[in-house]
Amino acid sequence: MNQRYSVTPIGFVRSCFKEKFAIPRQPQLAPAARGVLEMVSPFDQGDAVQGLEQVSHVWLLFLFHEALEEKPRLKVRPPRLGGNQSMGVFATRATHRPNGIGQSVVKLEKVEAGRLWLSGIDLLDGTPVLDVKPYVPYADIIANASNGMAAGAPGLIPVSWDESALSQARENALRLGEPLVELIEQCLAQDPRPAYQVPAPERRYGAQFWDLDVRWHYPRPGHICVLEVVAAAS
């Protein structure tokens, strides 16, 4: 049977991540990730929400909109593995989905009428929302539940700091608001970059968060420092 149904997103969010690169591989590992669903009309009223104010989590039905693809793929080869071992698309999340649809759990911080205040996320900002469910921890929650690949959360590396960029950090963590600092930490610690590249210490690597190019080396194996924290080039 081969049937055709369409879906219109709910919402969109906007978010800390600007780009791909850097945002954690799974949702709740960079608790300081902060980012707005903002709902689209007829949901952008009080009514939709009503009584989400007594949920902490809620779950995120979204489109990977910067992944879709025609033709589906059987295999991939999750970054969690190295990017070298292929597995059947079902046993991973990688974002080459069938349908392009995702899932994450996050952090429910404030609840307005066509906004959802955010944390934990690991959403690129302008991914379309299609739903978003209640958390229940007691169905959601199952305590003998094993997953051979991903048995726990992954390990982190230290982070330090360049004075200056330390500094840089600081002032626009006040002027946005945000806890930047807390951001950068949490996504680097977790090393974005590919399993299988051995980074030089010369070598520079970038990601945008909020409106910043945070720049960062590898001074020696399994180490990052932060280099610099500028405004991002428009």
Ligand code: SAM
Second form
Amino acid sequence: MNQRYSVTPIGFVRSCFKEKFAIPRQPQLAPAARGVLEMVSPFDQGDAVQGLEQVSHVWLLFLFHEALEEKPRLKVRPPRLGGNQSMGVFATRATHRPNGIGQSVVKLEKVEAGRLWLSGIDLLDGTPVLDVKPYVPYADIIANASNGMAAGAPGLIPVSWDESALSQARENALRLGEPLVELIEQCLAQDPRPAYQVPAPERRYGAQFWDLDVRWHYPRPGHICVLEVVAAAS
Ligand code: SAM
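Alternate state requested, the form predicted together with the ligand (shown: the form predicted on its own):
Zooming out: every chain and molecule, the one shown earlier first.
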């Protein structure tokens, strides 16, 4: 049977992350990563979110809209395993997957009619959201759960700042009303670079957070230094 079903987004995420590079691999790894789920009609009314103010976290079911592919993959190479080991797609949280569906538990900061204010997100700007469900601790926490491939959160590396980059980040944090210094530190400490790349000290990396280009390098292995935080080229 080759039955097809169609789904329609209930809203779209406006996120601090404007490109895939440097987004944490899972939610909750960067609590300063914030965004807003803007709901579309008919879900943009207070009725659809009534009661959610009693809930601290929600599950988001969404589409990896920038990773959709025609041909299903059976095996993927998760970055977590260094990108050189392949695994069954259903054993991983890879973005390339049947139906392109992702799921993240995120913190619900504020509820408004038509808008959910979120933090701890791992979603790209513009991500279509298919459904929102309340996190239910008694059912969703599994104390004795295990995963041999991803036993703990990824290790963190130290992040330091050029003095001028830190002033630029602080100024922009005030302008945006966002915890920008924390966002940059939390995301870069995850070391966004692919595990198989050995960074030369002169090589510069960059990613856009909000409307800013953030550039950094690795002055020595396993250490990031933020070089500048400047207006993104539009
Ligand atoms: N927590 C989700 C899950 O387990 O289904 C996502 C995990 S996935 C490994 C996280 C990565 O997805 C992020 O690092 C980012 O690069 C990528 N990503 C986030 N939103 C996306 C989107 N809308 N389209 C494609 N890739 C996206």
